[in-house]
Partner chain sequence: AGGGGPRSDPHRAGFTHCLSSKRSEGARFVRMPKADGDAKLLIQSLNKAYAATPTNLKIIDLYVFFAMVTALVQVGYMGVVGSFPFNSFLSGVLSCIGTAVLAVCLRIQVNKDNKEFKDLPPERAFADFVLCNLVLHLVIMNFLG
Amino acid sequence: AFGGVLCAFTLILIGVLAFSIRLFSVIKYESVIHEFDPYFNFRVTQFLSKNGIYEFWNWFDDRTWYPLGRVIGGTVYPGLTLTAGSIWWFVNALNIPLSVETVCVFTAPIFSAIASWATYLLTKEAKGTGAGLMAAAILAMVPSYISRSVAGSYDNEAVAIFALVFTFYLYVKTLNTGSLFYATLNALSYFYMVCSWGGYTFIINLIPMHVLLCIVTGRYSSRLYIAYAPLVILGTLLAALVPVVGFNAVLTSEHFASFLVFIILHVVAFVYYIKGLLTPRLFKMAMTLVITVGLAVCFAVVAILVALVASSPTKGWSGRSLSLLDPTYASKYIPIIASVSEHQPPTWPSYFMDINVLAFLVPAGIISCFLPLSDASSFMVLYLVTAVYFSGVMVRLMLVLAPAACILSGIALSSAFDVLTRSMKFQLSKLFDDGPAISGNGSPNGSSASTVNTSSSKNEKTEKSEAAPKEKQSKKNRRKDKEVTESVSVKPKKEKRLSVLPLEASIVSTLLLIALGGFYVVHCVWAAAEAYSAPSIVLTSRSREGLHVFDDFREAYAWLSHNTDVDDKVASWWDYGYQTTAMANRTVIVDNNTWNNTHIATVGTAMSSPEKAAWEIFDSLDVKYVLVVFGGLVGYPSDDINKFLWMVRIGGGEFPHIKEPDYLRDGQYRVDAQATPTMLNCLMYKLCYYRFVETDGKGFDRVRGYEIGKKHFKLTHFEEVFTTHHWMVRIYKLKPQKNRIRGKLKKLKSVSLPAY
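Return the coordinates for this one chain only, taking the form predicted in complex with the partner chain.
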């Protein structure tokens, strides 16, 4: 009972820790939504809270991707918005007046606390309560998870990681108990995961892999059948219920592994059943008969399947999954996927930054999982290995590696502390208690390593809690020693030889491990406070006068929302689409959903073309205002000039008259006097550097580090309407077409527009 209460109290403390370590951004800046994607989720949640669930489900959004629009109900993963919406509704029903924004900002820390409890449950299934508590405490602080779930980061991963760990917990629990009730809960938890994140394909491929591993290593049992078969059927149905997934649940290659393993499992189960019915000789006969007939049928079916799959150009896989399997695929065929910074492979230091000490505790955890190997611990090892591979392909998938690393490190640390405290207990009891009772052991006292012969059941109990008081321990040891003398004389059949370390070594090791934990905690708190709490919509810098705040983005969006008509269309690069619709409430041409490559390429082409051609493209899209982000005055490095080459590449991918070498001088991208004329005349250059020379007289760009090429020029088709305080966001208006076309061109020119 004491152990249970202590465990519950520790879990509550872990939850509070997980919640509070994510509050740095609220303390340092304000309670605001961060980044780009969370603004879209916030806008959808606002819509849901205002109009109810039926309107949300059938919502067609005409304020983005003008003139195409976007079917929100069918293309968004509804889990996060429905969760936050229901929390908001519940809290307001209790008459606690929290606004939608507050609920959205704090959803992620709440769910990270719940996720660490889920990690405790999952690790407990594999290795016991001590390992569970350790893993939960580590997950509460791991920087990789903090980076995507800090207060204000209202993104899918905030709830998806909880759903992932909880689904794995229910799967392992079903595997351990064989209860159909947990299998049902597993399917429902998988449904919640499918609702929340596109990464659910990881679950539906990892679990079949594990089932296959169990079958191949001879660990097939009827509990495996109960754990897997209902999950496939119920899971596929539930996944098909979510509109985003729809029929992809049965048609795309990401799910084929689950069906294949389903069939294999049934074959294996049938074989075991027949084996139970027949005598061995008859069974051998049956096998030879079946194999000759069955192989022929198998080949026919497999040939049909392969022909079906090979007929589709991507072999049935989606672009993102293909880029996971073949890391070079995206850069060759789909520049949009390659251009997202989160999709780049991680660097080696980012592993140490994101999972820190866990990086070398994980191999110890793998070894600990093998002694002894159970279904649950083999699942952990498989999860870790696949997560390490995928995290090596895309840096945003470090997040999937984080729970696996935490679980295995928790197991490693718990086993290490287990051995060390057991040694300390044994050595201290020997120190206090030398007498004839010990002589039966036959092991020398002192610094050499000694072995203890005990009955196996007694030591399994000591694995559970390390906090038993010392008097109890020495009493237990005395009882154990007396039992040992008796058992040695009786010569028992079951003996477990557990190694015990010398006292000084175990004390020093315990202190060192605790110091290691201390370093980990210090790093996590530093990472949370300094590295991952920036809302990126507000920037700060420290100077001699103190803290300087750059609030240019919100300044620009507020200007747009106050000084333009409600129906005006704003064109910008797709990065800023979500923020523009959410904060400025204006219609945009392209946004972060990036579902239509040609539309993005149109905007990219317009930004790369000279002024007149760009004006014509924008006019055909009914655009009134163009927004560019420029960091040259203050040294903000993620501005549009640095992203410009991607615009050229994506535009050039669809419209061949835009060629990347035209913008490079000798293969180098530059905007100074050495730049190519195409570069100096394109719309992006002109809109960014218009009147820039007036700031310091020389036009020195602080990001690029040199003076710009073309300094004095006028705009013929655009006029500047707003530039923010630090010149970070610049808004231009399209000049209306002239009433009279001058000169010889009396007839209307037929404008050749880029085809959709």
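Keep in mind that this is a model prediction, so the values were computed, not measured. Throughout, rigid core stands for the largest set of C-alpha atoms superposing within 1.5 Å between the two forms. Positions refer to the first chain, counted from 1. Compared with the form predicted on its own:
A movement of the C-alpha atom of Thr347 falling short of 2 angstroms is seen between these two forms when the two forms are aligned on their rigid core.
A displacement of 2 angstroms or greater separates the C-alpha positions of Leu289 between these two forms, with the rigid core held in common.
Next, report the structure of the form predicted on its own; the form predicted in complex with the partner chain has already been given.
For this one, just the chain is written down, with no partner chains and no other molecules.
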């Protein structure tokens, strides 16, 4: 009972740690939504809380993707929005006056604590309570998860990681117990994951891989059938209820592996069932029939799948899935996917930054999973291997690797501390008393490693007490006892022999592991406080004068909100679409949903074109204002000049007259005097560098590191209406078309009016 209370108290502390370590952004800055996508989620949650669930499902948003618009209810994963909306309704029902924004800001830290508890449950099913507590504590602080779950990071991953880990827990729980109740809960948890994040395809492919692994390695059981079959049937039916997924749950290639393994599982189950009914001779005959029919069915299914896949240009796979299978696919065929920074492959330092010392503990955790190997531990190893591969393709999927690394590291640390504490206990007991006998070749002074049998001293005492009566037994009984003792003497050889280390080595190793954990904690706190707490909407930098705050984004959006008409259309690169709609409440041409490549290519073409051609494109889209982000004055590297080549590539993919080599000088991207005429005359260059020479008299770009090429020029079709304090956001207005009416008025003036 005391152990259960202590475990519960530890889990509460872990939850508090997971929640509190993510509050640096609120403490250091303010309670504000971060990044770009969260602003759309916040706007949708506001609409849901104000208008209700039915209006949400039928909401057509005419402020995005003008003039096309967007059906919100059918194009979003609603899990995050419905979760935050439910929390808001619940707290307001309790008369707790929290705003929707406050609930959205703190949703991610709350679910981080719950995800830590889910990690405890999953690891406990595989390797026990100690490993579960260790894994939960590690996950609560891991920087990779913190980067997507700080207060204000209101994105789908905020709740999806909990759903991912909890679905895996219910699968392993069903695998260990064979309970249909847990299998049903597993399908419901998978449904919540489908509602929350497009990464649900990772689950519906990883679990079939594990089922197939169990079948191939001869570990099939009825528990495996119960764990998998209801998940495929119920999970697929529930997934089809999510509007954004719909019939894709049975028509896209991402789901075909689960159906194929489902068929294989039933064939294997049928074989085992027949084997239990027939004699060996009849079983061989039946096996021949089953294999023949099974191969025919498999060929038919494969033929149907091949036909379905061949009818699709992308072979039934989505662009992001193909990018995972072939890392070069996006850069070759879909530049809009390759242009996203989080879709780039990670660098080696990013692994140390995001998982830190866990990279060194994971191999030890893999070894521990094989001692002994079970269905649950084999699933952990498979989860880690697949997550490592996908994280190497996209830096965003480091988030999927984080739970696996934490679980394996928790198992490694738990096993290590188990061996070290047992060794210290054994060696100390040997110093103060006789202690248990040492088996093997261990020396009496404990200077070398030894092994200890798992049989307890209590059993040894009972064996000694029973030794005397055995001497008085008859010959017949002695013969029986001799056979029993011989069989018993064989058992210790099969028993697990626990390694015992020398006392000095155990103490030193324990201190080193504690120091390693301390280093991990310090790194995690630093990452949470400095690296991942700053919201992208508000930027800071330190200099000799102190802390500088750059609030240019909100300054620009506030200007748009207060100085433009409600129906005005604003054009910008798609990165800033969500923020413009949510914070300025203005209609945008493209946004971060990136569902229409042609529309984005049109904006990219306008930015890449000369001023007059760009004006014509924007005028055809009813655009009144153009917004660009420029970091050349303050050294902000994520500006539109650095993103410009992606605009050229995406625009050139749809409009062939835009060619990337026209903007490069000898293969190099330059904006100085060596830049090409096409580059110096495009709209993006002019909007960013207009009047820039007035700042220092030279036009020195601090991001690119040199003076710009074209310094003095005028705009003929656009006029500057607002530039923020640090020149980070610049807003231009399209000039009206030069009057053809003016010529007509001159003619009218030259004609004298008739006298009456």
